[in-house]
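Presented below, as structure tokens, is a lone chain in the form predicted on its own.
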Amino acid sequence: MLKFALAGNPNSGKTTLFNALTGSTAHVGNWPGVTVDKREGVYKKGSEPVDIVDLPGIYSLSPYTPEEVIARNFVLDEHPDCIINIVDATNLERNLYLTTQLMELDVPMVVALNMTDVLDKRGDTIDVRALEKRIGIPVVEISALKETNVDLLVERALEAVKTARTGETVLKDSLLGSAIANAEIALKLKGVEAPLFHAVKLVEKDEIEVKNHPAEAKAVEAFIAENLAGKRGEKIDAEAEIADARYKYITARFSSTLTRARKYSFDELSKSDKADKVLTNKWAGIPIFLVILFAIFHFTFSENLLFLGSIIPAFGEWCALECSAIKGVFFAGGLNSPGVILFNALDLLTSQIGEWLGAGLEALGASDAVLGLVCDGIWGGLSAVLSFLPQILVLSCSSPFWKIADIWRA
């Protein structure tokens, strides 16, 4: 079975795309030895099933965090048949930084230009054909949230797999381009897989690469000191130089494919920024968090919803009087919260089923031991477990409280 890896920045819609592709086939675990989610599923809508692996969200392939180490090791050691790079179209330049790193691998690749629906809503446009031509990799416009073009994306990936791909770098004309080229040749002679990617990391003085290839690392350092440092008259910070070269290339070659409907001033705040100024304010943030937390637990466990029974004494007295039999599901000292209503309704149902079971077994002449085993043991235990479901359900459905910021931003 073919294996496709989903790689992209955090919040680029990567997991949403994964869910759209895999649906009910998805399963979640942890990467071996690391408490980082591992999502894997199967895409079954194409001409052949495809194993989809959702890599952790990362900004680069430099091994500074567990997520970056996992993503890097997977694409290098597990040899996926294709990398689907999810790019947030609303943050094109920032997202393409990772793209320029993935391009250096000898792996077929497709760029999924996500959130194009948000871009359209703003009135901004991206010349996808020009971007695809300049980047040299298939680019597909998608909306993972609306599942637009996700099947087309997989089709383009299946086409890309048919042709072997050799890594390319946007750094060949940069100050360190010659050092990267020399390191690549040395690593090729050594039989290293994906030599270009490793060469770039070697020039960056990546700890893993320096440890794995100490002789080549010394040769690269000597080459830079003798042939390139003189051009600057100072010691070169290779990692910063490469990062700067990537962004300059992205700005010069790819940014022009984005056309904005209007110009944004530097100090102009977006709706998201305005919401963040309030919700993450050092004074207001914690009180707002506590209010949201209280609201969630109130709607889950309160027997006096919105304190109506206390605010309106006559209503509270009426609720107390009506709190009997089936009406007790809805009323106590006031109107019950959704969580309490569900709990009481389920308790009433399980109790009634228990009584029916007992009556049925007695009618069949069952012994006391059998009655105890079935009614008190099996059904009693199952009912105890089921009693937790209402609260869990309401807590899960209370997630919109946590998305107030997102609603505000919309």
Second form
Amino acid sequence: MLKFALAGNPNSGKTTLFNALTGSTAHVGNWPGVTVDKREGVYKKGSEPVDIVDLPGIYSLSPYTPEEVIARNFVLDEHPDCIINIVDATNLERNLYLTTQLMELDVPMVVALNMTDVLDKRGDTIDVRALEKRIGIPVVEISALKETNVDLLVERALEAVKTARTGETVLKDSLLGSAIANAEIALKLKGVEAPLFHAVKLVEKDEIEVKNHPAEAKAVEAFIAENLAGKRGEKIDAEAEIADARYKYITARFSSTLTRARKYSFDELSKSDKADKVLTNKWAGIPIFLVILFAIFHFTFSENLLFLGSIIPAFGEWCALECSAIKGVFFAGGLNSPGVILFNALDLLTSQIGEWLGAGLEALGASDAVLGLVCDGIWGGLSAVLSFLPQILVLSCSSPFWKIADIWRA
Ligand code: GDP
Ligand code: MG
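Beyond the form predicted on its own, can we have the form predicted together with ligand GDP?
Whole complex next, starting from this chain.
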């Protein structure tokens, strides 16, 4: 049976399309070893049945998140007969970034331009034929939600499967184009499958690629240093360079296929776009970043939370009153931050356990040497290591800040 993979950004409508295509045949499980949903089902309405797999939502094929690794390994190792790349038409540029990576694989591909109902409602239009010509891949306008054109989409994919496809890249004319071309030849000679895809990743210094092809990685690095870095008189950050080249190409060649009926006011933007507008604003971005960073450290290490001790003099006096051990956990000059409170509480606990341990051993008649070894050596050492734990925990759990941003964006 033919196997099609649905690939696209999170929230592009993959699962909605998957459900529209597979109906009741869907089987939901997990990808091996991780708690990432795996949906698989059969499309039966076409000229032949097709196995459909819903890949995790991803923004790129780099190996940084479990989702990326799963999607990448699937398209490379499981040899789907066709990739259906779902593109959220209301976020064309951002979504096409992944498209430019997927098209580097030697796999037949179809772009499903989704959310076209939203586009219609807004009065925006995309010149699909122009887009199709420029990407070099069939593009089908669909609405996964209203199930518009989903059968046509599969038909186009079934057509695409009939001819073998060789990967194409939008990076040919970029600064690193020649490095990619050379790496592609080297990998081809080595008999590597999907040489273009791997060549791009090798030039990006993708850790998996560099490990798999160390000799070629060295050659690429030498080539860049000798031939390309000089042009700039500086070191090249290949990954950033390539990401930049992709976006530039998308803006130059693909964006113009979209005609907006009008400019949108801030209130009409999606939450995600609103968050981006504020958080990545040219002027506000860095101050906001610094404030968040300060807040994270403040909540982790400060002994004067929210500066209460400084603002309310009585607060400081009250705290300075003879501190019981318990009170000392919470107050120093002012109120302690959660990080410091946990740090103190753990310290209190471990030293209490240490005391009990010492008393117990003494009662058993242990020698000074044994006492020193167990209490100061083993327990003391363990406590010292443990004592870092709360603040590290709070520091990384300060992700509440990011979580709030995430929830707001969702
Ligand atoms: P996934 O993360 O790619 O699996 O995206 P989902 O299938 O979960 O869809 C994300 C959201 O977009 C859901 O609220 C869907 O109802 C909505 N959605 C998906 N396709 C369409 C569409 O064609 N039109 C509209 N208006 N909404 C859609
Ligand atoms: Mg989904």
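Numbering follows the first chain given and starts at 1. Between two forms, the rigid core is the largest collection of C-alphas that superpose within 1.5 Å. All figures in this text were calculated on a predicted structure; none of them were measured in a lab.
In this overlay on the rigid core, residue 352 has a C-alpha that sits 2 Å or more away from its partner position between the two forms.
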